[in-house]
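Just one chain is shown here, as structure tokens, and it is the form predicted on its own.
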Amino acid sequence: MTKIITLDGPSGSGKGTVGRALAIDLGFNYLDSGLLYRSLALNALINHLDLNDEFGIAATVNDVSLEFSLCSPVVTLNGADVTDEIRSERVSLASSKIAKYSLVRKRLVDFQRKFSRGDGLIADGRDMGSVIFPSADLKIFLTASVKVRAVRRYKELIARGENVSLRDLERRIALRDKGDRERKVSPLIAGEGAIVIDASEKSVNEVKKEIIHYFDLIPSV
């Protein structure tokens, strides 16, 4: 049987470096949720689709072709690279509001549950322990602090050549925690059971070692 370990929590709070360095570890697959979302709205604005349209945007989701690596930073999409321009703060402010909608969850459900396969798989979201994968094995809920996220995310974006404000990033990170928390539709919770963890202050290896500890301690069926 599949082993499933579901990694939830806010934007920037780490889920990503610390799911693919898990998947690395325990030889599991991997699913980036927040990567489905991005494609669709960098797919949306390279189509120019009006973003306001759900109906639109959920019709689109089986036109999507997503391909990453856990050994490779490269991302593509539908065959074009796209690794810079997915993680740009444009795509992450279309991504936050294609999220909301409820037509295009539903389309993605049967989708990302197709990723459970072979020995394992580490689901990284914001609705994997509470929706996706609700009788995940181990569930985790990573979070850090508004102004650690921010200072990350604003680290990445000038790395990237982007002009972006410190003080403008903690704000739209603090409206979109309240934004996530508050949909109808699969809002940001801890799923039942789910551990939760502040990696405010800890290192990656750190978090990764200490998931793999709550692993461990699942017994062997």
Second form
Amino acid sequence: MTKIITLDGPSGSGKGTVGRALAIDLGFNYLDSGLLYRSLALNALINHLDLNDEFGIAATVNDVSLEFSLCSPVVTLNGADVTDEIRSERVSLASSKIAKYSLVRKRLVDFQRKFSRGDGLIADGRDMGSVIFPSADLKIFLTASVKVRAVRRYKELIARGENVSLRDLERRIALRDKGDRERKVSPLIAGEGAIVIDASEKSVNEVKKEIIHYFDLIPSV
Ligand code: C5P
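Cool, the form predicted on its own is there; where's the form predicted together with ligand C5P?
Full complex below, order starting with the chain above.
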């Protein structure tokens, strides 16, 4: 049986780094579901599609071929290397916008569930424990203060040469959180049975160890 650990939480909480490290340590698959929304958003921006058109965006789900791997940061979209672009601020904002569309979300459900194979899966996102894998073996909700998340994102964007102000980022992160939390479909919530970890004052390694500790407590593991 494939073991599933869901790792939900707001952007910048460290889910990506912790999730990848966990997947490598445990020998599990890794699903970065945010990348799916990002790829649809980037594809829409590249092709000048209307981001307000739910039907139009949902219709592109099968046009987008996304490739990413656990061991490499490289992401390709329809064969083109979009590693930098896909994590840019404009794609973050656009992805949050299209993630509100129930039609888009519905069309991504089966694709995401197919990542559950082999020994196990680390599923990273917003609705992994609540919607996509409701019977996961372990559900984690990873969070951190807006300030801590903004500083992390600031360092990441500056390192990539994007010109941003910390105050602006804090504001945008808070706004994106609000949108993710308050949307009608698959809102960002610590679902039933999820263990909440506040990573504001913790290193990646500490969070990873904590999750492995909870995983080891599962009787059938
Ligand atoms: O995690 P990441 O920041 O890459 O996700 C980009 C956007 O995709 C988020 O702001 C969120 O709106 C959306 N998302 C989502 N459900 C997921 C993963 C991401 O709505 N499972």
